[in-house]
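Only one chain is included here, represented as structure tokens and corresponding to the form predicted on its own.
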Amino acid sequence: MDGAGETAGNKAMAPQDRLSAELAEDMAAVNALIRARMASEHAPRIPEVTAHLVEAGGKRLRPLLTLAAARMLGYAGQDHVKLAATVEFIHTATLLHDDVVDESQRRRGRPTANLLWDNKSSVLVGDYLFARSFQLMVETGNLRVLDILANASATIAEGEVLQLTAAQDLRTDEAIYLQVIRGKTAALFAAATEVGGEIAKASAAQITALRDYGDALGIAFQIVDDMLDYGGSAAVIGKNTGDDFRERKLTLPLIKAVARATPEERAFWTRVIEKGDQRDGDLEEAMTVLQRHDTISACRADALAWADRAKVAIGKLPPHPLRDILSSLAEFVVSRVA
């Protein structure tokens, strides 16, 4: 499918659902490949843990980006299916590891794998999925694709480690925050779109546009996710409101609040974030401080600016129905906190 058959009914859907509809055949092939490759003859725990997360109703946004980029630029083969599955395996592996690191209890509205099984299973199954992802990307026979996804995997890990050291340090500023989310989130968005163009043998300028689009979209996406932790519903964010606060993560809303803090407010942030001395009512107090400095609105302005960058980047590609959906997707990502 190339997206040329988009209907008026499709246009009334959310952009992500429109992508799913336009790429339904390709996505069915990706899902079948994911199920086949997450099987294990000798370790039944692997498909049990993987299926719990893979089948949890995620939107498959990252693999959809790979499929869309390839189809938009005229790719007619099947290797984009392997790359889309690769991207989803990398993403799922990072989620399994993240939930262990964060000691999370909910993911996509369901108990996390580490809660249902144990930390050891989550870490080892995540390792298995990383290995599977490299097997898949090698099968395309494209060294440049391997380079892009291998670099992204390293960048994701680097971003997560940086977050460990920066998340509870009140000296963390917006530049460091951007470095963290560009690593842990945007790197895979950028790689997902870039490999789609690479497999389609797109021009260097087109591949740069795809990479820039994915990078900006991923940054907007993560900023919005961090905002939702201070006001989104559990149904939207797939976890409990305030989890980032309880885990003492210094995300953008708090970074902006700390930068504008009075001495009393800074003492509060030092106690609850740096020292981890959290008491009843502290989350509500944090929300009050955020409202006082209007930091959520400031974060939304940042997210909108990154969404605009994504739209500019994707606008450099040739006209195509899928290009229009990807442009709308950038707006939609921010609309979750409208």
Given for the second form:
Protein chains: 2
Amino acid sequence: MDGAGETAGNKAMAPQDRLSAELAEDMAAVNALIRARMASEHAPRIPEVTAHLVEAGGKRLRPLLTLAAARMLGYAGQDHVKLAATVEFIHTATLLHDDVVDESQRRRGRPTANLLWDNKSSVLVGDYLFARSFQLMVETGNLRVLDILANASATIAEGEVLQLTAAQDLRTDEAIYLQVIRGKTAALFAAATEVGGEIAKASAAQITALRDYGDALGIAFQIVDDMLDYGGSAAVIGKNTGDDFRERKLTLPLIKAVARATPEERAFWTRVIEKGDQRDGDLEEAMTVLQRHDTISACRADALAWADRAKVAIGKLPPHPLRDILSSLAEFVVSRVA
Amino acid sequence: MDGAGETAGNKAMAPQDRLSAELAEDMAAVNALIRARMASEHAPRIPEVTAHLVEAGGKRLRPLLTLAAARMLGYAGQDHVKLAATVEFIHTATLLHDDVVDESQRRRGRPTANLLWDNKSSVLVGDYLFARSFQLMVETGNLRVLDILANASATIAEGEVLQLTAAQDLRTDEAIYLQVIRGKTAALFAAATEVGGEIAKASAAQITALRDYGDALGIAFQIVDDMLDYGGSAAVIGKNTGDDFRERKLTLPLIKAVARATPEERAFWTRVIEKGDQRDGDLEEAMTVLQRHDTISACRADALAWADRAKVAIGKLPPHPLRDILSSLAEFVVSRVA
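Right, the form predicted on its own is done; let's see the coordinates for the form predicted in complex with another copy of the chain.
All chains and molecules follow, beginning with the one already shown.
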């Protein structure tokens, strides 16, 4: 399997674009369903807010995972479209609530809904999308699918609360971090792939492999995202650098640096993260400390290990062109920090 | 049925206390389940926030409705306990989000969670409880029940968004108001009774009657609540009077007054509700205008009509002591403004 894996550089298109191309017809059905179901007969605010986010050109990675998992296992029905839309609705609902919690101003290069409308609209429209996702999945009539998505929803919410209470707390360790990112990212990736296998009536081993793939892919994806917040391998301050630092979130680069801190560095972290007393030059100082302890390299090694696990897991499935793209996707995700 | 109905005054205990007494054993199981499921292995903030609200001595009216509906139709299993806990979790989740949206300071006589912790915790713990409710209902394995609760969740969220956009808008009419209160109150009452009948394998006609009862009871309940916000029949300013007025919500008393407004009164409503320019004495002036047009009496007539519909609906079910208490409950709900 490893030898057969393609690297992103071998192909003109990024793996997610290849997924989009392979699954274009299914994805068109998903987009049509999303548009139909985000409507509200009575409350026009709902489609306004939802359209702002849904039409903003997100990558639709999660619904693509569901479609790919179902198709590569020979699924020939139409419930994969419903489940792909379900997964995207859950994702959109969590984005709306995240932006309220993080007091974010921008998302996907545009002002956030909480800024354009208000926090109230973001909270309530998020609730509406979550309820709509629930209606969609009930329509499949598949109790195993409902169980998977109910559990994922609980893990997502639990991870978000944990992230909130772990912020500003220097005692946050890698185990808590893993729990947080499983909640905020990996749980929905894992559910997205697992339900695809479930409706395709895959074997228990195949369904486990799909779930493990989604879980490992999501973890790799989030570790890379958290590395990029400190500039990634380049360690250069870009326009999105330092958001987590300013929000005093304990992400993997910081957790590793805190674990290796000298007494002087510990005093620095206590001031900027625990006490929130941040001054000009502190982000640069933080990045220098991260470099000094080689924490970014250590994070990269973790991300690569998770990407490998994703590839091993997907390699357990029968040969299929979509399987190979999913394998490439795992490599591509970490190529941003390679 | 009407002649056989008991009035609240005939009995020493209020109907909901009689329901609690009749269903004490079931309710103990519901409370134990709620406590078990509001726990979170990883995020202690969750049970803290939830306990604050759940243990605050709410009336548990919604779970009682589910238990009563199931029991009066001879249900002998244990899924009614799961569904009663489900309904209470959904209710608690909506309260947490409502308090964020309304920027409330007090709930059930105590400071709100958003005040004690923060808005973030209220949003995310609400999401967690909603996910937990979803897990609980999936455990029943009853797709019809899942459909009912998914639809109720969507109606609730849609009603909340509609309330948000209808606030401050003098064009809000009674049809929109009905839609809003069906969302914020009646949808969960109706689902609570309907799922009780559903698991008891009641006939389609009986399930419709249970649903109609919950719907009408919820509407009557909310109209009365909105009347009490203007002092109810007494029209005396109490400690909770005027919240809706200050939040510029278009509730039934106001909607009726706006429909009957003289040009001078219309200017007053435009200033205080649309423009939000409220001064000392405006609430008293608003209450005087409501009295002048007899809008409180008109609201009372509406509430009584909905209570009657609830009684007619529940009267379609086979004789049972719990049925009689539910009938009394409909009378009791409007007795607060009789």
